[in-house]
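One chain follows as structure tokens, the form predicted alone.
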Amino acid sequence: MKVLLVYAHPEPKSLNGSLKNFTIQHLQNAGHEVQVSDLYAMNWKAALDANDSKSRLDKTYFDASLDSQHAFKNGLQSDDIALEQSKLLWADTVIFQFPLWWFSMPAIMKGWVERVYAYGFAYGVGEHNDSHWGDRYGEGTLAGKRAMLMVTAGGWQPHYSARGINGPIDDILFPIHHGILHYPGFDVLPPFVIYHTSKVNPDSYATICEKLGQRLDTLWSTTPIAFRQQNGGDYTIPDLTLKPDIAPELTGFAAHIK
């Protein structure tokens, strides 16, 4: 198996650190092929902006979104990014490693991703009619493909339980879970959490260990998080919304999971 793993701390040694390196040799000792963004190593641009183009689509307006689809039609995106995504279509699985600052990843890869992600690549593909609103939400370019988030919380396991002060960790991850990685297609997997950072010692560090070795041991086999596909039957078209006799009793997220 093909894996990319998409890594950002900026400090080597730390515990992300530590669990990147584990993960890398864990992975090839598996047999598997392992390529690394290590986006502070790399000292990525996160921010997306009219540099991302070789050549601009009107050198006095900079758009956002047309500017990308211009640039990735035409083989004019920067160099990066275009590096980015052809590591993203050679792996067969994307593990996104990152410490949850702010209730989310990092500065710099919501940058790879805004930037990666670009128009007719990751979004605005597919056709839209009365039955079909795109290749997207299960669909697209990375469908077939699965992603796996593999984060460090320095709050403790309950705070990020069902009725804990930060909300639940799955609530807290489904935006980049529906939104960043089923949107352009992945089968998502269930994040892998190390809680409590600050109070991991040898021995804690070792049964982390552990358990993140039977996970990447199962990457292939683990079963996805069952989000329902917008073109599967769920959702009226173009409202995008849940037909009446879907889950009714069910609002937010959790609709949005079979």
Given for the second form:
There are 2 protein chains.
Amino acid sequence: MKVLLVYAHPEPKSLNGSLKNFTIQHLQNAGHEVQVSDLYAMNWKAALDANDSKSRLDKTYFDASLDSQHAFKNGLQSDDIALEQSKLLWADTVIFQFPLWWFSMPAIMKGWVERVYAYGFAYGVGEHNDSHWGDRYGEGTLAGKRAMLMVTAGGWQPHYSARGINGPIDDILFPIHHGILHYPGFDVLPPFVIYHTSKVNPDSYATICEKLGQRLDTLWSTTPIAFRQQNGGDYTIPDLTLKPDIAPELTGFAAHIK
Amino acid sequence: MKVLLVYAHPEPKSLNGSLKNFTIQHLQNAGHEVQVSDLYAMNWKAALDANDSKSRLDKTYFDASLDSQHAFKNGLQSDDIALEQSKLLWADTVIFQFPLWWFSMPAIMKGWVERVYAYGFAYGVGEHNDSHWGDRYGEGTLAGKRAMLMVTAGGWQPHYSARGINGPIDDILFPIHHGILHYPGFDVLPPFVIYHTSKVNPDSYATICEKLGQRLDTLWSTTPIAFRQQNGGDYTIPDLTLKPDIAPELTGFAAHIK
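Given the form predicted alone above, I would also like to look at the protein as it appears in the form predicted in complex with a further copy of the same chain.
Below is the whole assembly, all chains and molecules, this chain first.
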């Protein structure tokens, strides 16, 4: 299988750097092909702006969506953006590895999403009518591919528990899982999360690698998070709210998981 | 009063650009002092890295936290970082204005948080003991100041409702409200959110400005979101989970609001 690792950490000798190397080696040893987008090493341009297109639609006004659509449709995107899109199309599974900084992905990776997720590629795909509101949330360009987050957190596991002060890790990651990965079609696997990173020692590192290896060995068989499909009948259109008979007792993020 | 507007949008003639100008004018007309950090105009460096310090602790290994602490303590931070910290200390209220891109702030603003929120400034502040786990979540360097998000979203309001497909807007913004603003001490005001931005016309723009003006006029009297204080007795230490008798029926983000 083909795996793309999108990786963001500024220090190659860090825990994240070691786990990146372990992941590549482990997958290659099992016979898989691996490509790595090491965003810091690539000096990835984080800020989406008018320079992301080689020839703009309207040089007097930058519209992030329309300029992205124009550039994507006409082969006018920056080369770095087009290359990352081709890696996404190549991959069967994409792993996003990053340290949790201020309860989300590092800015450099957020900027990868903003720039690579072009209009016509990751959003603005498919028809809009009374029964189908675009190819998104379970459909889209990346449908049939799998994605998994691999996240390190300085905080302790109980701080991220159901009643922990940071909020539950599944809720903190929901905007990424659902809004960034499920949106353009990925099947989203449960995340691999490492807590309390300052206390990792050789013993616990070995345990982490063993568990990570198991997750990598089962990337293709692990059951994805059961996010509802937007156009599968559970939502009204165009209000895109859950129909009254669907999980009537639930509100919030949890209602969008079967 | 003194207001800092941290603003991220790549197009000055956009809806966001107009609302930024309206905000500055409205506040100045009312006699307030305003500073603006226009991140795109400043060409703000988004990616946190080893260059954020003028002289590193250990040139062979970059530790994001320890290098930040060393640079902050010894006056070795990049000038751009120190300048933004001085603006935060100057302000009574900080408004963060941005378009919601992929369910969070733009990368360039996330990078502002990561770089300006130094160890010793926004985290790693205060003592850790049996009854006090650092000055955070309601205490800290920015305690006594107010913060408000001003957010534009392309999606429709029902898509962000309690059972809307994107998830409730309050939950989507929780990692920012609680994890980025309440954490270093801000009192966090309810957000000002504009939905369905592609349909804004002169009439609805006038209505938006009227409502925004009301929010700006009441920045100092609006009741903040009632986030619990970490060290106020509601949480166990060091597990930082809610005590069994505190909102026993609740889990998730909502449990952290009184």
